[in-house]
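Encoded as structure tokens, the following chain is the form predicted on its own, with no partner shown.
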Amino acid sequence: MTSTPKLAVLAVGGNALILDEKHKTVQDQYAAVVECMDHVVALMRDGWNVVVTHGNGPQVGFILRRSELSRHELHEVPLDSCGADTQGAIGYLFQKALVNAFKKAGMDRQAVTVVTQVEVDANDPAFKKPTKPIGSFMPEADARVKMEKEGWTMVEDAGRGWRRVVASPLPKRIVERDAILTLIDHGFTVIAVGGGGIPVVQNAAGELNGVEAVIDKDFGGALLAASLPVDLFIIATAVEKAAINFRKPNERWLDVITVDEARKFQSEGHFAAGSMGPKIEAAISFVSRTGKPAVITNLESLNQAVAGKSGTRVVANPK
């Protein structure tokens, strides 16, 4: 009798798919994707069952730009929308990329997208606060107009032009949970929680409504894990591991820490807001709901890093 795999969330960033600016196309992407679930191929065939959740900062940005330069053709994407449409096209290209991955490595495995919608708290604090950038840049005068039309929040960003921020709300229920587990369960690798997820509130008839604003993927992915019987929940980023004074002479990359420990490093300004900070937050997050740990590494050291060879562990404090 065969035992059961363990189960694993892997959050990839958007930013993971296009590795510089000569290299955005879809094309490009689907070739960073290849060798993302190179990886996650390898980590399944050492006895694990991995759940993929991705980023679409990026992805979604371009169809924004998009919906602007054709609004006097076209009616303009609602930003839901376009998490909706880049959760579908990016599990497209998991899925393909999995499929023939599976097919080389002798496995008789399908891979699935469920589009996901994540509720969210209609009286979140982050909606009388937006702070998260999206699309494009434009000139001072564009974004007045924007602004006094379309009653969009724009801030100045830092000399490159003024921008569009919106809400980025804590998620607070995955929606399809019980779908995403259903296929788990029947042998399915599945893509979900997407960007985060698709932002939903629920009115008070209970009914399901989009609203203008971003989930942070690493926060969305912490839910989904910690919303199924996970054993590892791990996110994917840049470096192989995180360190507090980062860059600095007294540098220190970390390889166990605990949820306390995390929190420290955090308070005292270690991790970037707008890069490490989210993902240490995430771990902890995702550590103090289940007590299982969490690893924050590179793609290429992953499967080293799952099996506490590299990376930065998060665990739960001792008792």
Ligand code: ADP
Given for the second form:
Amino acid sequence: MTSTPKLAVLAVGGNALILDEKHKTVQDQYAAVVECMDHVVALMRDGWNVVVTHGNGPQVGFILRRSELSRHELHEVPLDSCGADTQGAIGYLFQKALVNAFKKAGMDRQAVTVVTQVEVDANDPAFKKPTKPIGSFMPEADARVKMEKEGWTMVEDAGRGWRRVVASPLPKRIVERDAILTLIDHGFTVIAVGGGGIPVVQNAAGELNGVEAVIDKDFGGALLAASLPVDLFIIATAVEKAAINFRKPNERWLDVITVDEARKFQSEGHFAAGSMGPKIEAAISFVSRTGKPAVITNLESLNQAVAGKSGTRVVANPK
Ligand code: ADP
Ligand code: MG
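Having displayed the form predicted on its own, please output the structure of the form predicted in complex with ligand ADP.
Whole complex next, starting from this chain.
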């Protein structure tokens, strides 16, 4: 290739790995990853360098459940450690699928996963009001013990029982950013900031400590994209486009919207909190910081979306 390839960050949603309730095993996840990586390799053949990031919500749930079931025998796994475990395990699936796809395509490349810490602010307001449900439901008596002994925050969920909630602070800094950029510059295909990154806080002495929190993977992806010389931030999810009046008779799928239009639709409540909402916010954050576009689409439409022929593209406001 003569021209320098353009660089994209691709954030892959959790649903891209766990297709449905019946396909949750590691083998099932690998099959989904193989399909996903075929799209990535197609993009690379179109002249793109791609940095991949991914969700880990279901996989962290599996680890916590195993931890709960074996509590009588084994220690529990702290949340930052769950983040590291899933970054490694999911990263391995991506690496294996990429290496195989490169071989099939006759491309001389290697993929590498970076276990990534992401700094959050210890004073982030999210720590005062944890909202992200994690782990299984439990009876009130057990929940009281957890609150007292472990200092967990627990909430009652409309008759289904009690569940732990943790903070979801905003990502501030990617600790391994320079390592990621060096790998990209040397031609590696990098998988990083899995699950939004392992949340760490820095103390007065400059030391890092893991925290019992989770970072939204859409926000982690936006920070990754904004921290690198990226031309396009791609958010791959279950829908081809975002819509206003979603699932209503007057539903309208969006093609290209400016940051201001995205903010307006967001404030009007068109994008559900916890699903499309964070993606739109992540796109706004990336585009307003870099002036470069972001696109939200599904894996099937990835190549079309990169070419501007599908997906919902969020672009900078006209000057
Ligand atoms: P991911 O695992 O990729 O993060 P999510 O389930 O969190 O996926 O978010 C994607 C989902 O958001 C879509 O499958 C869709 O059902 C839902 N959604 C909510 N509001 C909208 C909207 N306005 N337009 C399109 N999809 C929306
Ligand atoms: Mg999501």
